[in-house]
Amino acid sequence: MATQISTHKATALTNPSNYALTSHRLRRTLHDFTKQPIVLVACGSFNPITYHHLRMFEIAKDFIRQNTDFEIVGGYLSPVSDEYKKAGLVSAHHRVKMCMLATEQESSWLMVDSWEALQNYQRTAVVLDHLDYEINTVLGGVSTRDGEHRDVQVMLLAGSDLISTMSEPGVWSHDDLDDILGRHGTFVIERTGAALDQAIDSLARWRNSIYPIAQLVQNDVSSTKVRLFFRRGLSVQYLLPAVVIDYIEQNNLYPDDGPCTEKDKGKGTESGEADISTSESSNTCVKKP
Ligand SMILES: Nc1ncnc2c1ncn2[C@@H]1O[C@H](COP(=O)(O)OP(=O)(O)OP(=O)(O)O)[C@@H](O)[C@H]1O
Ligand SMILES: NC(=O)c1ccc[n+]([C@@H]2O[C@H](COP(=O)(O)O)[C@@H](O)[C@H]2O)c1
């Protein structure tokens, strides 16, 4: 049975049955008492998780250490619910499992929160408020080495493509943007095809709590491309953790459609997916510019 809880904001949140926040890697003691403790949260489909999803946290970690007075005490991936109904979305159960395999195998500090995934659709602002409640109210935040209590600031970590949707009418409510960008704060990782300055241009009123981060090594991998590679029987080695590749193959999550042919030119296998065609010179599927 689901349980109703309340937060220090006026919202009421519902926990899926048997839910408990994963916190085994949440650091409960602040190294530097002069810093503000933060937790990074990435929301998305993770269909499947790629190395770049993990890499986003490392890029943010470097930026935060060099440019801010924050200290990271944890990081969470929050896969979206099945109700998000994005084309080709495999079940939340599998997406949570893939994120868990990837974080446990590849990272020493990242965790997965299944609260959002295993229930009806929850807006990103609600997900951040939920984590704020779990970390600060349920767990009691963190302490300095002298035992002084500190609340943790829960901040969104997102690619510039996602942040650019915040300027599109009807996608995000003003109140949610105020909560996410104003109250929580957001780190924005540059993504090929979504220029950082354009993505945050019309979000100027929250500029003090938006931190744009340029990618020093451009990485254009997307879950869409990975799914298409699986469907075309192409290698995905080194685009995502081997343990996730094994899991996808064992569960046949993105079945092979066979090699691409002339017929495939200009069409993806799922509506709304990348435009893939057969390269003239080889039997390799390449993304059209
Ligand atoms: N290559 C990348 N560069 C920067 N940000 C990225 C990159 N890949 C994913 N992200 C960010 O990771 C978060 C979660 O992404 P999501 O799971 O939607 O991956 P995706 O690759 O965009 O998925 P899909 O291709 O299925 O739309 C989003 O904030 C997205 O902007
Ligand atoms: N209003 C909102 O809260 C809102 C709007 C659009 C996307 N989102 C979130 O952004 C993420 C987008 O993921 P995709 O890039 O896979 O579509 C999801 O976690 C989704 O819930 C939230």
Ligand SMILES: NC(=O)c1ccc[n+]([C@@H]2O[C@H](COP(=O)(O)O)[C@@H](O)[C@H]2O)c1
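Here the rigid core means the biggest group of C-alpha atoms that line up within 1.5 Å when the two forms are laid on top of each other. Positions refer to the first chain, counted from 1. Remember, predicted model here, so these are calculated numbers, not experimental data. First, how it differs from the form predicted alone.
- With a cut-off of 2 Å and the rigid core superposed, residue 201 has a Cα displacement that reaches or exceeds the cut-off between these two forms.
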Contents of the next structure:
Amino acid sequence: MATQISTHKATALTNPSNYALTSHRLRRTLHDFTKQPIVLVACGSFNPITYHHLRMFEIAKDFIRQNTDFEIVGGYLSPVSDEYKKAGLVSAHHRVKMCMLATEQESSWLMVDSWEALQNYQRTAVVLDHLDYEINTVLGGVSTRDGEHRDVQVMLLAGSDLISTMSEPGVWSHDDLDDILGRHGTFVIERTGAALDQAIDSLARWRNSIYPIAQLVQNDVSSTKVRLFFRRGLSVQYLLPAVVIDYIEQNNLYPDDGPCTEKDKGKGTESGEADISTSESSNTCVKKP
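To complete the pair, please output the form predicted alone; the form predicted in complex with the named molecule was given just before.
Single chain only below; no partners, no other molecules.
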């Protein structure tokens, strides 16, 4: 069973004007008073969001229900800011909107937090601390059926490439690793062939708060491939929600520019970007400091 990690009360962070945390699907009452309430958070470009991003939450949900003492009370996608300045990154306004359309149509429990997208580049640790503050301090956490207050543990959901970068010396600051892994914890979707065990061994101090999850059905759909399909005029039906496809076409976000060149094909990690997904390293990311 999962080792419960003590929650961390973050201090108030500056919010963009007119910002308010989306919380309409945040469940405020625990079903099982013996469990620790958690919220899953995925940080990334979502350029665009695909079914694979949504599927990762469901994979984690099954694992958590069957193997841990946690109870999920909500899930958030946090699109990266335009200040990330990655080539081909459409505006945060569009990426937030696509995530909202996808979650509202395809999920009953996922939400989008626009805080990160609406301002300057923010580190992953800061994003998690922000949500900790908004959920536990501003909203007051959750309660048991008997009215007992509980703080919610905000936990990162990411792909196995994330842990690989965290185990590399000098890539992440020790303080941020201690915040992300020590105070919050992470669920990591494994990728076939990734040396996840070795990476976790390098992060032995936080081993008890890193939860690797196997993919029972392999899925290599990525935003990079979806963008390439759009550029080549190929069908993307069933790779991402129809409502997102319609939005992309209405706003001409990824225009058809003819046959791709070699440089359009799959790229590796760059600028410290580690993939949230398990097969893509150039569009959905968890940021280093």
